[in-house]
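Only one chain is shown below, in structure tokens, and it's the form predicted on its own.
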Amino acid sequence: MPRASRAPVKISPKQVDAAWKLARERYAALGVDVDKAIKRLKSIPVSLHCWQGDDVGGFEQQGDAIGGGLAVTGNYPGRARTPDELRADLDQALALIPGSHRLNLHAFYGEFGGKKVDRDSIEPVHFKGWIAWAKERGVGLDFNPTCFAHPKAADGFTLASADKSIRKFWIEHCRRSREIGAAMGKTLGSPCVTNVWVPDGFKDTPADRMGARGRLADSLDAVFEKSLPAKHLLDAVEPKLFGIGAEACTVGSAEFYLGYAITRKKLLCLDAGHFHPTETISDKISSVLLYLPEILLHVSRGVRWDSDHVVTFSDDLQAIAREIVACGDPSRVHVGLDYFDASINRIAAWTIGTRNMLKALLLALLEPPGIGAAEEAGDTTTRLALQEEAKGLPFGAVWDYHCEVEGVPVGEAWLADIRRYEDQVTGKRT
């Protein structure tokens, strides 16, 4: 793979340490008590997607295109294929990022013995391999249903088809995804977030949008209707603005989810990359969280349509990361990341993205009183000014020493890393 000439640099401990100081002073004189601000980030954990890691191929073995809107480009060499070298990955991803951190999986990636299981047939068993590798390493897991990459999601219509057969197939397969994670979170004793969101939808204009949308309601009915312990699991509902093959209509829009969150009292999920690419999810935080006591967020990156980019360190992440510590409770707001880029080294994609999302959320607990307090005070100018201040603030130099103490690579440093995994390992795969 072509690599620059450079090797990483790598910074000091006695340089980091020397930073960290000037810097802690720095944000004292501002009020910032940089401290609280580490401790606080140490308590919020990121979601890692599991199918960044294998391109959204998943484990059944059924060889079905992924479909659903979704599509993976590039074809970097030393995908996972199987699920040892996908959580090994996984292991190496984690080595590098600051923090205690979670994983989000899909159903199709369950362990199933090389046999034909269905996805209306899957058990808590197909799992155990995820949930002893989580519990080893003090992870927790997150869940999600497969509406997708199936035969019977061919036409692009799930829960919302009108055929009642096929309806009554993925409210099964809904169904045993919430129980699966109700298992999951009661064996690692932290609650697992099990995401719904399927793909259906409408290529061009509907005659009958209600219908569809009336059939959506009654499936997810169906499928919640048997409580589960909130310890054990949280339920959540992705909406979306449109995909592939979805263009006139999708039946789960922004507001249809809406409502029946709030309504059935589950989480809502925001994903970065289904809205308008002028639109950001930042400023939906804090309404949305009026009306629900929690939600779940899927980090990306949009670039025009696609929205399955590698997060960067933009200024739409840390206005995301911002609302979350703003809205005084990060706790209510779950974290997550999703996207998928086959273009670069999957565990560097990995890396990036989440190194870059606890940069935002550290930036924001770093964030001067003296803004908030200009606001209150009604004194705009002040506010616009400081805001603009601390955008040059030696944030670096805090993120550097909390990298340095948890043990992970400061700087650019982790790219040695990545580059021996790829010769030892995912270079050596075919």
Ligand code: RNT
Contents of the next structure:
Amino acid sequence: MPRASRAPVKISPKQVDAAWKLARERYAALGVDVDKAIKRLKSIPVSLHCWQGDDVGGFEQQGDAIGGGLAVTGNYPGRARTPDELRADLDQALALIPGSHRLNLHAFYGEFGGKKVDRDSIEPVHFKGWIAWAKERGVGLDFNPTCFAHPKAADGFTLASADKSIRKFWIEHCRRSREIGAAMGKTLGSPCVTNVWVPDGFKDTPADRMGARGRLADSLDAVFEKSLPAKHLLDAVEPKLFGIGAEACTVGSAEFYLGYAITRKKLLCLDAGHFHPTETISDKISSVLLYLPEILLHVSRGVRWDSDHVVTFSDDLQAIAREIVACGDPSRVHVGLDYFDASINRIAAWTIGTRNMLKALLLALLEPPGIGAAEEAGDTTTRLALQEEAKGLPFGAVWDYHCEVEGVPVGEAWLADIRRYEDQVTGKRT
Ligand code: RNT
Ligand code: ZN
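Swap state to the form predicted together with this ligand from the form predicted on its own:
Once more the chain from above appears, this time first in line as the rest of the complex follows.
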């Protein structure tokens, strides 16, 4: 793989400290307590999605196409091929990200010891390696049933299938996934957000949308029949606009799941790539938090047909982070990432996206209170002026200081670690 020949620029602790001191004063003048902002940032975990590490492959070794309207493009070397490789890669990424975070697992990442364990037979024991890894690191786990990449999902339908035996199979898979989530939450002492996303949808105009949606609602009710303690498990459901091969109608649409989540008291998962191109999830957060105590985010980046590009420090991301903070209690919003790019170093993809998420949260936590005060006074001119001036404030100096204190590389220096790991580990994988 081609590499730029430059060595990453290192910033000395002295430089970091000098810039931080000036930044702190500049923010203080605007009424912003920078130390408090950093303290709050440290209390917000981001759930890293395991599937960036192996192109949504999983460890069943069945060779089923990914399906479900999902597509991963790129062939950068070094994909994790085993649970141990994936865990080592995650350790490398986590070492470059300040704070303590979570890991979001999919059911087909279980450790099945070379045996064929079908999705309707998975058990907590298949995840004991992951639970031990998480426990050792003080990392919380989140979970997802995997309702794709399977012969019984090959026609694009799972919980909403017209075939009762197919529905039964996926109901059992999702029920077991909840039990696994609850076991993870119990062992780790932190609730496991278990998110149900199904790909079900029609390529072309359906004759009977209502029938499919009724079946999905009934299947979900069967999945959630057993009540499990909220201190171990939080159920979430995830809508989508369309997927490849499901362009005309996705059964689990935004309206479907908004109604479902509110009536069944589930978390709604807002994925940033699952709406119309001009729609943003930032604007939805405050609305859904009026009706639901907690929500889940899949922070992603939609680009044309794809909903899963690496998260960049975009206006969209900044707006999402701002709304998480502005709602008053960020603990009501569970922040997960959801993207997969196989065209660049996968550990860099995790690192870039997670660091961006945290940077955006920090920026939000540093918002000058004058902006809100101007709005309260009805002075929209001052609001806009302050919003725009805030964009030039030295938040990067605060971020660098945070990285320095947390013992992770400052600035682009993390890239050197990934290159070293690439030379020694991922680059040697075939
Ligand atoms: C698919 C959904 C879903 C998946 C993961 C792998 O469009 O976003 O969350 O990306 O479960
Ligand atoms: Zn998602």
